[in-house]
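In structure tokens, one chain follows: the form predicted alone.
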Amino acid sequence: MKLSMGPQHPITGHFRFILDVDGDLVIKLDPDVGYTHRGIEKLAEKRTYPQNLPVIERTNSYCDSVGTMLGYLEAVEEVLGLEVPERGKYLRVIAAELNRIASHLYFLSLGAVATGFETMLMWTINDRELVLDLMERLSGQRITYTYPIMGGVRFDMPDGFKEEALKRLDYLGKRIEDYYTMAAKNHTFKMRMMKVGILKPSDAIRLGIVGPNLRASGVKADVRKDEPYEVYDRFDFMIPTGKNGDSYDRVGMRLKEIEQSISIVRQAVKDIPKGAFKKWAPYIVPKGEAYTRVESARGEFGYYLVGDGGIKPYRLKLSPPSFRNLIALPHLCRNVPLGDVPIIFITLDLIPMDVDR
């Protein structure tokens, strides 16, 4: 029989699965998307380049605002031939990595809900507040920041930010061990996650999977290392990978990436140079085109921008990571128990707004 799962908000978000089931066994899954479509690519053609900043960040606003917007700015700056001041680049990296930590903590909270670990949910959501407080100090906002702008960032690092950031990062670094004890080493959690939704490396590459999901399958790929942007080539950090490519590895990958992001932010706040944090950028962008990509919290985010010499983009094409990772969902949900579908969906970290745009 056919079973419709969704589009209610709990677990699945504004998203629907159409399942072919035989008793409790899922034979086939078809994603039904479009419930959060807002036409962002078309909207970008009707607004000036600066006006597009709050529009584009809402592609994935409540999880990874900075990571979503950086690639757009880099594409605009490439067409402009504009070089961002060094201090501005460091501040962009600090904001992007703090946002990555907040996004991964949110992912862990959803994973806790999916497996019934209410305590883990409260831990990660409360610890996420520490990061959101830092972002509020830096940008003035808690969720949608519009912090990076054309030519740099909107505000400089405030007084006392470095000391407070290091103190909170030290705390979060210790909390990672608690997360491992609470979830990764928990027998029930392991039983629920291990060998569920195994994505082989060859399948991950063939399907075009990106980000932590790709790395959890054992493929060492990260734009920050493969094609460094901003000042990522100046920091010492690792690209962790998984062994089995299952749901357990995908959860563990986020824990490992939080550790690496903490390391990057520590280095950045200690080594940030003095000087200007932004440069004036013209409103009129010359004719030209650019393709850029960044490593957002969910993986590689691609941007193709065409300028026609005016104040608005002629065309902007977005290739978000959730859209690219969505193809793994029907691939992994073949001949699996119905109860495993929410686990597989949550551990792929798909954001419906990211998929629909």
Contents of the next structure:
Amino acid sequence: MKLSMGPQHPITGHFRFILDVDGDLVIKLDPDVGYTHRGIEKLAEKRTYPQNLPVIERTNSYCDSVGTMLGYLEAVEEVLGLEVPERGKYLRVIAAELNRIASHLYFLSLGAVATGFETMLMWTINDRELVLDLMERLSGQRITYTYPIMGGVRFDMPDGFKEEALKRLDYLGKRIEDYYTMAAKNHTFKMRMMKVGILKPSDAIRLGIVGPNLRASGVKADVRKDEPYEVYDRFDFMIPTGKNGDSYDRVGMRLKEIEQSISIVRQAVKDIPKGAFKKWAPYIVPKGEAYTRVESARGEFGYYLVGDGGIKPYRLKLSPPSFRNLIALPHLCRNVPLGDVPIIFITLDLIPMDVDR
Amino acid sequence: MIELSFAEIVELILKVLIFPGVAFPLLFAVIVIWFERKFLARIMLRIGPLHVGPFNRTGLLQPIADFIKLIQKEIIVPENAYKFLYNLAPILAALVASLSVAFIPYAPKPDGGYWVIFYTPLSLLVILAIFTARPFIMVGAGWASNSKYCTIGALRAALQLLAYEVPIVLSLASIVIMSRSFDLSRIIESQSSIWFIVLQPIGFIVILISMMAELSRRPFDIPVAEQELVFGWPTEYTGTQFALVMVSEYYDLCAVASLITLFFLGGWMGPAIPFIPPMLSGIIWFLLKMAIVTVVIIMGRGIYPRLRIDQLLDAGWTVLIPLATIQILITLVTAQWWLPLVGGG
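Could I have the structure of this protein in the form predicted in complex with the partner chain, to go alongside the form predicted alone above?
Up next: the whole complex, starting with the chain shown before.
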């Protein structure tokens, strides 16, 4: 029996899956994407470099907007040969890591709701507000910040931000322990998550999986460590890796990464240097090309930018993490019970907007 | 033709229309829906319904407002549905669900009888028969909707409900052994000195879990799993029909809470409340115990994720049925020591 799951379905978001179902067993899954295609790559060719910022941000706005924009800015600044002031770099890292925390909390809520665990959904969404409020203090917005701009960041750190951030992160650190008791150690949660959607390390590398999903399979790969951008080489953090590569590891991965991000933000707000936080950036970008990659919350985000000496980019190619991870979904959804499909889909952390661009 | 005296007619009308007849399950449904929403909201760090109702910031009348909204809606029948069965199923579901309260005794009467609508010495068997009818309504509704999600949901419901009837019947066997009767009121009377929850803890756990599965409460709400099947077998129902399906769920909850109270928690047994006639105090004790059972059943939704259908069936066939059988064996072996304690007889 063919079952068309989505695009109007409680769990699939803007995706549509065409499932081959035999009773309660899914034999094959065929993702049908494109419901949120906005042609961002083409739009970017019609706008000037600063005008592109909010557009690029919309690639993945409601989860990880700073992580998405950083790569574009890196590419533009590489072509320009522009060096961002130290304070600006630190502020970018703070914003990116806070955004990563928010994004992972959002992931945890979806991961819980895939198993029908509404309490975890509400708890994590509630605590995400703390981080969003913090971002609002920093940038004036809750979801789409457009906070980093060419040559630095838009605003300086407000007064009292450091104390407030430390206070909230302390609370969040305590809440993480609650999440462990409520979900990660919950027997029923384990029953649903463990041994579901096992992605072997060799398969993960072969399929080109990136980000936390790759690390959950036990491969230590993180752009922040492998090829440090901004000031990530100055912080003391580790890259957690999973053992089995199942859905449970992918959830645990996010919990551990939130802990690491909390530690990075703590270090960053403590040793942030004084000085300018932005620098004047020229409007016209010279001829040249650049490929940059950043570690967004969902994994490695690649940008290829070609400038032709005008005020608009000649070509901008995005390689978003959700698109790379999408290939794992049909791979993992072969001969699995129907009840496992939402779990595999959600724990891969696929965002339709990110896939379609 | 049976001749009824005036007092008997008044009593019958009271029973049928107010307690435990038409009004009681409906009131139970309204209160439990409100309580469930408020209670789960507290667990989830939310506020829950707030504005509708007389008392400030309680949202007491929210379920009634929802119900009024639902009956205003258009009833949409899918084009390919088998219309007769499709329209019949929600009515049948509500009817069958409200039937079981007719056989449950809620208190002893001063004249030696019981406060029950229809007295029969084999009421336990009647209740089991009513429970057996439920999966067929679900399968019928799912099949008649002619929608894929409904069909899968109906199949899951059939698998789950049929699998979990076996442990229920097996655990009830040990209760019948102890009380030596199929009569629900006699089962309560036999707990006058010691409740069966003390004598049969394993049976209590088996029945509680199986009843939760029968009711499709989380963690066993697999037939209506929202994230997988949208809403399972009642997906296509709208308006009044959906309201009937919802209400039938809470009617079932009412019956199940009454039954668990009755089988294990001593029914109306409890110290007499001063200044209140014994029958009324019996009803109060019954309702109090029912409320506790209801809270326990509801709490599952706040603290557990949903199981998968194969895990659920595994648990049913390989854990609960052996446990229920062990309970029967224990009861048979130890009955000679316990029977003197068991009242009624």
